[in-house]
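A single chain, nothing else alongside it, follows as structure tokens in the form predicted on its own.
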Amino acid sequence: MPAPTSFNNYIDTHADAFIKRLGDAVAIQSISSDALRRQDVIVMGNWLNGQLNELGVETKLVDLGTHEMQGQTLQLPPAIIGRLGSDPAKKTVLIYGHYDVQPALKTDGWKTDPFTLVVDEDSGRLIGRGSTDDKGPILGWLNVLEAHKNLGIAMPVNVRFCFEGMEENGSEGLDECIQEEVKKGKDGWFDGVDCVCISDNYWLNTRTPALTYGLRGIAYFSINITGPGQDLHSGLFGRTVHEPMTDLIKLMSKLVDHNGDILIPGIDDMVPPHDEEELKLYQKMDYTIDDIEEAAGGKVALSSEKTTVLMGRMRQPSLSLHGIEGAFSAVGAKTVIPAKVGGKFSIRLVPPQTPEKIIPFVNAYLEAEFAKFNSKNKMEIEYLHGGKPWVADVKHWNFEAAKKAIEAVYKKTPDYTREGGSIPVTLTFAESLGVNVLLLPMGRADDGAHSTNEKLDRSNFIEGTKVLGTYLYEVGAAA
């Protein structure tokens, strides 16, 4: 069933008021991993609570705790449960984003303030942290709410929310909160889901809409090496002691090869083969070299060919060194031998592989390559988080709903696709409620998540509004 021609009408003549609340979001520095942005995420989550409120959506904010977090006991951000019609007659869904953010500083290279949605008429860019990731898909949901409320059109489906604030920072608290709610029954505010619709992905190029059906998991690690009591001068000490920065930064150039294939053993050895089957799924994806060239601002693809970097990114592990921590990085040059350093690394994680799983692999492995080394600085792997992969029935009326959403706005067949990135909160939707999950992505494979100059077009902004009330009312007629 399409939407009303009343609904796609509100969203393009309030197109601009939508764009100036998305700006109003984005000022919000809600940096989870950040402790002296701990109260800005909080406040964030009061707006979101806010605007869900004053469009009639009940909430509750879920206490989450505390943790530890460098060096200090913060609070957690609040997550956001909302409920809105209690019809036994529809059928009901469940909607998940986060309003917190990566880190953005201007002299990471933005060409313009992170935290200033910049709106591009030239190119029609939407330009700001948040924007694509997850702030400008939340704010979808919230021009639907609008529209039906001052159209006074009923929601065509009982809709429940769950959106949180730690996302980028490991979800802590979620699936506990999560879990706790199901748990409740028939007075839990989870009670009667049918389905659950996450927008948090893109697609895969910058043409053709998709729905994903996979994501990787992932397992976060730290090598910690420790030697001397304190930083030393390179000048009186280089080549009389062990130095932790040598050593670390041998043991991290074993994980990983130029190719990207991982060299801890076992972890590839997890994976069974493609059939050819699930080859032809990806020969028949809307994907070039090109693409992702385009995307990564480079001509650095690990292959030509397009189904071995398809299956590079959604259907094999892969393993990430991002960086080191203790490490002089600062302009100048500094001549100190540092006595504490932290090598951070992921494995992005796929089907049967879990965290559970690969973390004995990863400890053997280390522990005997640093053994070799003989050196008299002390070794610690530290597990910091982690999250299962996931795949879904892509035969499931959820997907066809969400199917039919996009032919109906973009006139054109979805891709179908696994996703390299995770978020493992997705699982959790789907183990604790039984029910089919669905990653309806409202972004462009471009957008830049994480990156800088991070945007959302606005055409993707808008039309992915409709794409998203489209897919209640299909949703709702679905048997």
Ligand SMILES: C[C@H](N)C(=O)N[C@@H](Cc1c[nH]cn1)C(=O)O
Second form
Amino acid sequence: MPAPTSFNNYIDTHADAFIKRLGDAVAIQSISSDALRRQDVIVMGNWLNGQLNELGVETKLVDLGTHEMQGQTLQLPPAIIGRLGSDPAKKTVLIYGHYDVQPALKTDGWKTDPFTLVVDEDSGRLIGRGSTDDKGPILGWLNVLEAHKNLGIAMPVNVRFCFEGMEENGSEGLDECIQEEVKKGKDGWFDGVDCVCISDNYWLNTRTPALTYGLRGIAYFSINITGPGQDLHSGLFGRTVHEPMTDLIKLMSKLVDHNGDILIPGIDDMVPPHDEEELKLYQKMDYTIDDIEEAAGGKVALSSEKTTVLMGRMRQPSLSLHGIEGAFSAVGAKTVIPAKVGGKFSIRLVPPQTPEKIIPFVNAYLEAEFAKFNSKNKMEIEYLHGGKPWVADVKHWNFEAAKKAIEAVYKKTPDYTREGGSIPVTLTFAESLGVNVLLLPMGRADDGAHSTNEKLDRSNFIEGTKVLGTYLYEVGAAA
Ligand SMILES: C[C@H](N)C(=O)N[C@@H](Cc1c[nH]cn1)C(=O)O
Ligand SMILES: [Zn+2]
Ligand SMILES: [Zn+2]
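With the form predicted on its own done, generate the form predicted together with the ligand in the same format.
Let's see the whole complex now, leading with the same chain.
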């Protein structure tokens, strides 16, 4: 059942106001991984809560307690649980999103201030941190609510919300919060949920909308190496002491090959090979090597074979090196030997891998390799956070409803994709509620999520809002 014409017209005629609201959200620097910005994440949660209340959503802010980060005890940002409608004749859809963002500094290479939404009239791009991940999609849902409220039309389904402010930093406390809510049964706010919809990932290219039925999991580590009591002068101590940075670089170089192969024995082998039928899925996808190179901003694809690249992202694990805490990284030529360094890396996981299954392989390998150095430094492996991979049934009416919505708005059949990124809570919803979970991306492959100059195309924000609204009508009409 298509959305009413008045709904689509409202979205078109209020586009500028929606973009202004996105600008207000982007301006709040809700970086969950930076202790100095924790108060901004909480401000963002309160802002979002206020918006929901104004649009008629009843909410409760769930206190997730505190956690230790960067040597401090910090308040976790609240989970926002919301509800609108309780008509037993209607289906109930649970919507998830996250209001925190990745860090961003102008000096990282942004052309404009990351926290001022810039509307580039020529390209139609809305540029700013969080525009596509995940403030734009969250605001897409608010746009849908606003249209219904101001047009005086009833929502086609009952809606439940779950918004968090720690997704980019391990989703701490959220699993327990959801499980508690589910445990309350009839008295809980998630009682009667029929399906879940998450808009927090991206199309495979810049042309074709996608529906996503899989996510990789993640296990994030830091290798911490210590030795000297303080930073040292390299002229006085070079070739005199075991240097933590030298040990760390050598160790990190043993994790992954230049062609992407994971060098930790047992990790790549855990994944069963694909069969012919699965291969056909990748062959059919609207995807070229140019798409990946355009999104990456360079001719850097690991293979010239489209299926190899797609499988590398969707059905194989990957290991990425992210950075070194404590290393000298400023301008100039400081001649220091850092006393303490932490090498950050993560492994993206696919079924049947889980963080618990791969951690022993990582520990055993790093300890054995470090032992070979005969270094007098100390090495400690820290597991920072993780999440399991997830795969859903695309034949479910939830996916059918989203397919119809995309066809109605974009006049195109969506690509069915598995996302290379991770949203740890997805599996928690699927398992604890026992319902189908759908990922309905709003943005394009070249949006630059987590990167510099992150953007959401104006058309994706506006047409994407229509897709979200139409999807609710299609769910409402599903048998
Ligand atoms: C796909 C989603 N928009 C996303 O960006 N997820 C993050 C989650 C995460 C895990 N550790 C830190 N962030 C991701 O896939 O990196
Ligand atoms: Zn996200
Ligand atoms: Zn993200």
